[in-house]
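Shown here is one chain on its own, the form predicted alone, set out as structure tokens.
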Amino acid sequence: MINLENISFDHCIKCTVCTIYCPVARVNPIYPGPKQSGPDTERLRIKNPDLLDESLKYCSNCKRCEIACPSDVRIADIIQTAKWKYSPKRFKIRDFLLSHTDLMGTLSTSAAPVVNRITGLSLTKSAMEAFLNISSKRRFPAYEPGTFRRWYGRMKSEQEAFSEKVIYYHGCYVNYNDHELGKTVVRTLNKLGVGVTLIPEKCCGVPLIANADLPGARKNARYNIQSIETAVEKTHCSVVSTSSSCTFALKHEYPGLLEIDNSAVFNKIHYITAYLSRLFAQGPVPELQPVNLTAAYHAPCHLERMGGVIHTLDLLSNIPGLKIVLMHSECCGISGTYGFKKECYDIAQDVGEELFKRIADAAPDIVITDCETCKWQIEMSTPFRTVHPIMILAQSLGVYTF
């Protein structure tokens, strides 16, 4: 039965611009492109679910097709829904491990040095490729001992002294892998006169969506929205996130793909650079010290999809001495858990090859990107250190030193 509330595929005018703009179709001849996998085949699937094209698995959900579409067709959403709805329901250990980031983070941070050592061994990587189909070529992000939330617990009373506050949705990456980014966010906001509050949260659901577990993603989405609604109603604070993909999920994937109503708090959720750009626009702009670096900037796909790149560039433009070189290279290729999978690793590297070349040609002092998985991909595939834009601002404010 056709869901008359979701027939955006009927708006497709078959212009094929989405296929031209698709980074996967460009390097993988097996993948026919988003037009065929999305709106074209959806018309057939709703009549006969057996007409499943296995090439669906090659869609990385980067959303670049939706950026390019002149008819506002939710192409990536159609493909992700089809993966869940029509694909055989087979439990895969690999997909479970890659998508349950809170579980893996909780287990790994309790013995982080040992876990990092083991996952870095060639023998371990070979075993994971043989038994789990996780590419042995992929470098795993390191875990940190403990969690960011534990560190924040020691700062909570200090944060309560600020008259203006924001709620920080830190996400899995900050909580388990990069405490320094979370700490720097707190120190930076404090320097600007803003206190930081944490609320109960779960993984945003992006890894679950990527591995076709939409029910699991919806469960997390309901929990997160309920937590945010309760906190916003009580405090009237804005919510900020330092992950472009987490922000995109909270604002757009929840009501779109997952059909979870977030209208009560939609306008309260901001990517961190959008929040800070507005703060700077209200004035006064804080005194910023020069950061004399040449930085290559890579715009993540999900940040582009929600129109947030302009805020990052606007924020960075306030920093004296900083020279930004834009990388006009589109997707980096990794797309979250996509680049970890054996069957997708080479595709991910081929997609990112143009970016890697452009970074090398720019020969920057540092690379800036808003997405943690883009950071992993760039640091694995180039010799350049990659940082979040907040780290650059923090350097200029004197609360962080490279």
Contents of the next structure:
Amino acid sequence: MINLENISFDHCIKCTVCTIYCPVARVNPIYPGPKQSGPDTERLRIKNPDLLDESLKYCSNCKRCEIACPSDVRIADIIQTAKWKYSPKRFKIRDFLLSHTDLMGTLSTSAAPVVNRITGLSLTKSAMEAFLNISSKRRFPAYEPGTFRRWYGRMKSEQEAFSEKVIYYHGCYVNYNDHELGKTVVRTLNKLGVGVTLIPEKCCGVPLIANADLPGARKNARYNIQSIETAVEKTHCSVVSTSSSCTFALKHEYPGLLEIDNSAVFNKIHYITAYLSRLFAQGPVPELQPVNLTAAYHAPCHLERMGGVIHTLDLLSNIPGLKIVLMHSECCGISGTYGFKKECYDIAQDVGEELFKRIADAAPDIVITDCETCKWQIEMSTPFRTVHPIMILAQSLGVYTF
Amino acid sequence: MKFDCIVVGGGVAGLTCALKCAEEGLRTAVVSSGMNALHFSSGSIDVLGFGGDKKIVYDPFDDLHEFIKEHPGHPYSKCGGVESIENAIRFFREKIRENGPDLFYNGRRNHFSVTALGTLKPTYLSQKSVFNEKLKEVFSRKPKIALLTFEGFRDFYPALAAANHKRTPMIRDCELVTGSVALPESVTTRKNPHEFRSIDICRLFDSERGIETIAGRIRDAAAGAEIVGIPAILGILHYDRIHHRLEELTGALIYEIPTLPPSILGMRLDNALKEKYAELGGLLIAGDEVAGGEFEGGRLASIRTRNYGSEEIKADCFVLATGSYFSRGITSKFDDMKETVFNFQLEYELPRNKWRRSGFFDPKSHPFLEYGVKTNDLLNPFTQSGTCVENVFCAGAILAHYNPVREGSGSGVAISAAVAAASRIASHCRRG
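Condition change, the form predicted alone to the form predicted in complex with its partner chain:
Below is the entire complex, every chain and molecule, led by the chain shown above.
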């Protein structure tokens, strides 16, 4: 029997518009594009899973096909589901390591300097490429010693004194790789009169989805939504996140792809710039110091998918002296764990080439982007320092100095 | 979030209107769901191609005076007069030229562009790779014409186009040859031949690899023809340079013929509009869908979207440019139809057997094409209870009382109504 629950592929009119806007199809002639990998072959796969095409692995789940589709087909969701549902369930150590960001983070932060040194060695890189199919050309993100949560533990009582509070879903990146961003978020919100609360959380599931572990992603999603629901019910606080992809998962991938109901808290979860731009709109706008920089702004794919770009631009527009050069809507190529894989590295760099060129043309003092993996990609592929928009705001508020 | 103007719909009408609003200094956002119908269009801009009884219109702006008198409910009669329509089309041409192709126009007169089937169609603006002064001059000498395609491309058939060319008085007496050109193997590595579409060949041209080889093969296949028609695939980025280079290398005049979707010609216009709009500081919320609006005292105060959930987006004025059935601006059900976003009043008929005529190609065309949102003379729509919503303006295919197919007026109406709406919004916002 064919399951008729998700037949959004049936709305596909074969117009090929998705394939035009697919960054991977643009540079990789072996990938037939989202139309064929998604709705076209889904018709065949539901009849006979043997018709699975291995080229599905080239889809980076950037979601640009869904933004482009005039017929509202959930093309990327169809592809991610098919990757998991129809492919042989072989354990791949590489995909396991890449997708379990919280486990890797916990292990690595305990010996961060050693881990960073080892992953930076060319011998390690060659070994990882030979045995794990992780590209030796990719620069690995550095781990920090200890966790952001541990730092927060020392701040807890101070934070609880604020009458207005928000829950911060920090995600794996802030917890293991970039404590500075997390600390800056706390200081920024404090400066605006808002205290920060943490709640129990697991990895949002984005890397698990990308590596075809939907059951694993679902487990994390259930955990996170339950944790958020409990906290929101008790405190009525909003939940903010500084990762565009985490926010996208919490709000949109959970109900859309993972079929986890988040409707009770959907309107409480905000990407940080959405929360802050609303705070600013309610007024009074705090006193902001000039930040005299020319910044190239790159909008991450998942932020575009959820319409969050205008919040970031709106927030940044408050900062005096800051000159934003908007980069053409384009994928940077890395797509989370995608650009780490040996078979995808060159594709990722080809996809990003146009963006790197445009950034170089803009000759900025700094690059701003909302996504941690876009940051890795841009910092590895261009000579420019890349920061989260909150870092710029913090500078303007006087709670952070470059 | 609060804007001066929110445009719902990101097609020709929506983008042109938003561009004009942004240029007037208004804080503007466009909410669009999916890419627009330019991706399915000829990439030429029609103002008025056919009068009554399918008579060809040669001077659209002259004929519009009479046309407006005869069609008082037509969108053209709500755009502030023929001069405003002419200005709107000029505005569009000038803005497109800044970031996109230079558009050919034949003074105030229409010219003819070739369709994917090889028939000719009157139109007002065409890209210069489609029609230009040189082509116009050589065509008048009845030259030898070659119609060529690329091997493996399934969306253009030279023999079919040639057969239709032969039925056209203007081309009938020309010598016609047809053929197909193989693309260099080194640059065509598509695994699946069924996925070889206009965009794939277009990307090959944009990479500018193997142009000399391709040009050589075009020259051979053209067998001495003075003019060579090829499917419109000469790039989205470097089309001007590639077009000139091909003409230089082949020694022939080359014209692009619109293909089946995706339309590369249409995408060039889409890119040009979006880039100009972004340059002016306009914001685009793509891949979202408006889920409804909040009305206060007969005005639309805010909208909600699928992605933003309960977050309201407020504006002084709104534009409804969601398109017709194809773009889902109007939803038709078995026994009724509805304006999708705000449920504004539609002008249409019931029961459904009145929606169409029995012949598919009936010369009077089909009534359903003229159904759309009911508006007053200022393009303001009406709620179901009959209230005129004065801060909402409608533009493009969502409008009632015109038949873009029969009249050859689709893009002209979209642009004229968009610019008229933007001017009204600008003065509305200035009044405060």
